[in-house]
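What follows is one chain in structure tokens, specifically the form predicted alone.
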Amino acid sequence: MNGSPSVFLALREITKQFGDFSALDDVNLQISEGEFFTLVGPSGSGKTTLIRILVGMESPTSGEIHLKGNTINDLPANKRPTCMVFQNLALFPHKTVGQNVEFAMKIAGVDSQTRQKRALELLELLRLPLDFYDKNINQCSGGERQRIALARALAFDPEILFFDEPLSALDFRLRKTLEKELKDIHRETGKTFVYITHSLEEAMVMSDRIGILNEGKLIQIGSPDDIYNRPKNKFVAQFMGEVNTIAVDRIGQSRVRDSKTGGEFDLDSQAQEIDSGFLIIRPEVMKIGRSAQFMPNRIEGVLFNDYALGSRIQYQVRSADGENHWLIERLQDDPFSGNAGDSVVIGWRPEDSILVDQ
């Protein structure tokens, strides 16, 4: 996003109760016009409930939703300038591609010539052949249906598009392709996208900002870089990918002690001011073997196994007592020349670790 976009959509103290169960708990959020914002969280975290409230399919128990400064809590779904792309797509199987794309325009009373012109423009935007206009939906592949569902949503010309895990049912290769295409389409249209997913990778690839939900609470909001490199707590750090985690107690301004083993480690000078918590070290910043010998923080262990991860190799090192497991990653073209069972030294710089609370 360029410039300083204004607040477009604001949620203030949104709570949703289902009986005694709190699906959302005091959620506050501001989304800018033209932003690609993604809500990420495990199953049951409240993502779908929040999206359903935003599109008008559910009402909050308390709190306010503001769109362009106006409260829309009581505005029906069909009156909101929003559109939802569902996980199951909800396309009409008995209609052609063109009829599906034009559906909202037809309901709105747009004439057939204008509808067809807009539908063909959207097929072109979504990289679908124009002769798909007369093709039956049942003849389209999963990836093609995803594009058609998005074209239908854009035909409505909404101010905000909401996406409820639309790529989750696709195979890996197609999902990777559509992640990039969605980001391109967002850039080309300038629309505000609000996307929900349980996939960290989807969120990292596509989003301007990410919100992490857990048990109905919005834990942290930030850019993909902020969330990944500066997690607020242990849950966010572990949710954002594999990490090495040590429970520690602070014993000085820049020093902590492993609560289990008694080992001591240097901290980054900018570490949080907390007495106890967790030291987080990502596998890609850890060193192994000769490159670890002169690191300020070092641990001795035994090489247990290695795993090929495409362009990277991940090594698992276990402490002598087998209590702690450490993950270290190196590029395939810079492998560690060790064998399972070898004694090894691993290490990291203080500035490559993050001290977080529970």
Partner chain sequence: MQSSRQGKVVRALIVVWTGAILIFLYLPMLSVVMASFTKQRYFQFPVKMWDTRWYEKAFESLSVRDLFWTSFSIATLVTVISVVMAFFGALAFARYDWKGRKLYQRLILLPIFFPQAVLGLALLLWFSSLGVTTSWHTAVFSHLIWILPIVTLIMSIQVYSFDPVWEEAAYDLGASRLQVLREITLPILSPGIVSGAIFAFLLSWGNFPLSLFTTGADQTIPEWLYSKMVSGYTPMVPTLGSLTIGGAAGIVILSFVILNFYRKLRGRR
Second form
Amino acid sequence: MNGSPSVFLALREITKQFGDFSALDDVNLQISEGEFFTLVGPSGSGKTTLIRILVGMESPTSGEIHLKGNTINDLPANKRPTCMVFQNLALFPHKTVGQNVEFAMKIAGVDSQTRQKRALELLELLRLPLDFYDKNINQCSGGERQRIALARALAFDPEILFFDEPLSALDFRLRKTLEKELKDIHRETGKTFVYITHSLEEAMVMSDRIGILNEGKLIQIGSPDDIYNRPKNKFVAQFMGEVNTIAVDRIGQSRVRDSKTGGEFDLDSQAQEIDSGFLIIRPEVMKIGRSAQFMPNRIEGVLFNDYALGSRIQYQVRSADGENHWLIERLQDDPFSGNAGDSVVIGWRPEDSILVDQ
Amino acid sequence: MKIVARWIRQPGFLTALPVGIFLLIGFAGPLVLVLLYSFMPPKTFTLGQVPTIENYISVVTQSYYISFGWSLALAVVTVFLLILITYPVAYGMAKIFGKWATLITILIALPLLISENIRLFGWVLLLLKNGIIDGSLQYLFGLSLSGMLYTVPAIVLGMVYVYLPFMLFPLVIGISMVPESLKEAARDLGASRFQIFREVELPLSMPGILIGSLLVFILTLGSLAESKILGGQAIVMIADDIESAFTFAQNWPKGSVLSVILITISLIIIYFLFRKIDLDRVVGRR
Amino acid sequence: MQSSRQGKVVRALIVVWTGAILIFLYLPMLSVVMASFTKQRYFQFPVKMWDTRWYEKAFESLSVRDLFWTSFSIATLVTVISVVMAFFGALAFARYDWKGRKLYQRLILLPIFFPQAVLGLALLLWFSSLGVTTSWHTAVFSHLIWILPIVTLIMSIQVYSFDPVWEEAAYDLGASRLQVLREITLPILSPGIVSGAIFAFLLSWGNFPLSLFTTGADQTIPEWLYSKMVSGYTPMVPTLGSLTIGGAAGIVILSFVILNFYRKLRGRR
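Next, give the form predicted together with the partner chain, keeping in mind that what was shown is the form predicted alone.
So here's everything in the complex, that chain up top.
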């Protein structure tokens, strides 16, 4: 569903300074028509500034924004053919659901019959009951309000629809449902969606491509698969969640040494050409057992504790001196079982580890 | 220069300008003028004279302490009476009445929109010889209570009546800020109803009591209508003295000195008042 | 059990006490209204003869018409000016975060807590020093010193609950600055603006201490009432008093009805 691969929205060397603080530093990005692109970053990474620049609420200190080949830098927000779903949704409290959805059309001078017809179509598209049309905004639930906000933005018929973390205030289950719904609506409307969030997990579910932003810099752009399996550096790898990180120095074509303990490990043959960096091993690819020799790379330690995670169980293993600790996740029916204080061996296959830069 | 330019360009500063400039001209200006006049020789009507502190000396040596004394005494009495009278009502509004509290708030605030004079005149009718109270007593029991009007208690009654909302509303805010869970914790620890009141509710609602007291205090201190309408010639309060100095006696510098003293007392109290409140929280809570 | 019964007694006492306070607050006004319907030249209770002739006289009297007109002109001008200025004042008070805001919030409220009689005299001094002849025009100025801060405060309550992101959203959906003001800002803030206007009008209408020193040769209803109360009582005092009470009650009730109607309209569509 990626549509045509032609460049639709392009950002060239976007920089934003607030006094001495540089919120965005030389951001370059190209988004294709019909794409679902997500910008992910921790708070303070500059993602909100970037999206505000894209919708026209702020202007960049330098750099250019092109939409369909035209520079739109000087176009104010109300003249740009794009619109945004705000973090707190910004639904107008003094207007009904219908009036909210019709707002952009009313501004554009569309007659009331056409407006109402379109608003009802959108309510239907968003799986909202049609009698919501006359409902007071304040009587709607969190999930309903999300859908109304999306309907209001779609009624504007934007070239690009921006989302500023609209799901962040919802509870876990509703968020999961709406993530999928949003992806379905993206498919049904074929519009270009640009979404920002601090949750890489959320981005993985919905996006065609993901851009990772940290301290005003775009660190990596790629498909969810790229980001997950080929993180460019330690920041991206750790952003995904809990991972085991070991500082290592390269000592051969496919061999590294733990810079703290001196232990040596085999590398994947595809590993990046880095002299010293970090070895990333996800908890779910780690194995745990009582005896050695079952894995090429292994570390001996003491079982510290175990945590049930529903379908899986997570173990924390510490080195004998307590200086280092590792996380291992196994399925509940894994043959291993142990008690705190037991001596254990943990290990992984070279192809399950990733060598990354600082 | 650059900092000044940036400061001026803040939208907040720009929107503050109309009201700010107006009050600078209409409020700060007259007050500075009063301060300047207080240093002019007695009975002069221009500012070009040689400054003197003669007026201050004459005010201190003359018998103005009597009217100041009455004003301060009545202010203190009014404050104490109002705390006692309004605390139960405030407690009810904060904790008991629920949705009725809004209606009661409106009912208590509405009289503020009627001229003080008219409301005080109502008391004249009630307290008058052969008035509503006296007349009823005569009619029903043959008793007579004719000497109620034009007395000090009548003035106090008028002040309590006029300034009641100004004590009540801060108290309601103060009491509603006492978390219910604290009272439950105290009850859980074995405190009696009275102990909970004395050890938890009263100290925690103290900010509200203090704000209400200071507010009522400055308002009564500068009040004029109550003593004139309900007090007749019973006593002279400081605002009366200021008025006659400016009008009958045509002694602007002396009136200014008395005003400066009253204003100073008021400003000191307002200063403490404002240190106690975070306006964003008090006004913005909803 | 013991403590909950005790609680019930305390609750009942508080309810009774609150009722008594409400009667205390409204009793004087009821007395004025009652007195306005008596026939005698001097008020006596119990009332022996009821009459409405003082109302007829009030409506016929030219001087009453003058008084009414002066009070009305002052209150109307004060309302219009204070609503416009306080709208901006409230934005500075509650919406924008700017350097100097905390100080502004405090300074702007000073006049509210200031002894009004002293303020009136200081303004009298100010006007005569500037060579301005006092009349009902100067009274408008004086009333504003006290009423403008109050209206600013009342509107601020509404502004605090206004989220600027609503304006951004409307702007993003294509509305011009003017359309944002008309479609979003003014409608959402309108309850605050309306209550501010009502307060401005009624507070100006009823003000006595500021009018007393700054109206010059003109006279407002509260001033006239005061002068007649202190010397030269006439039965017209309770009559005009009642008319004022009735008028204020009418305005308040009417505005409640309008606000309620507006809220319902908003609720439905």
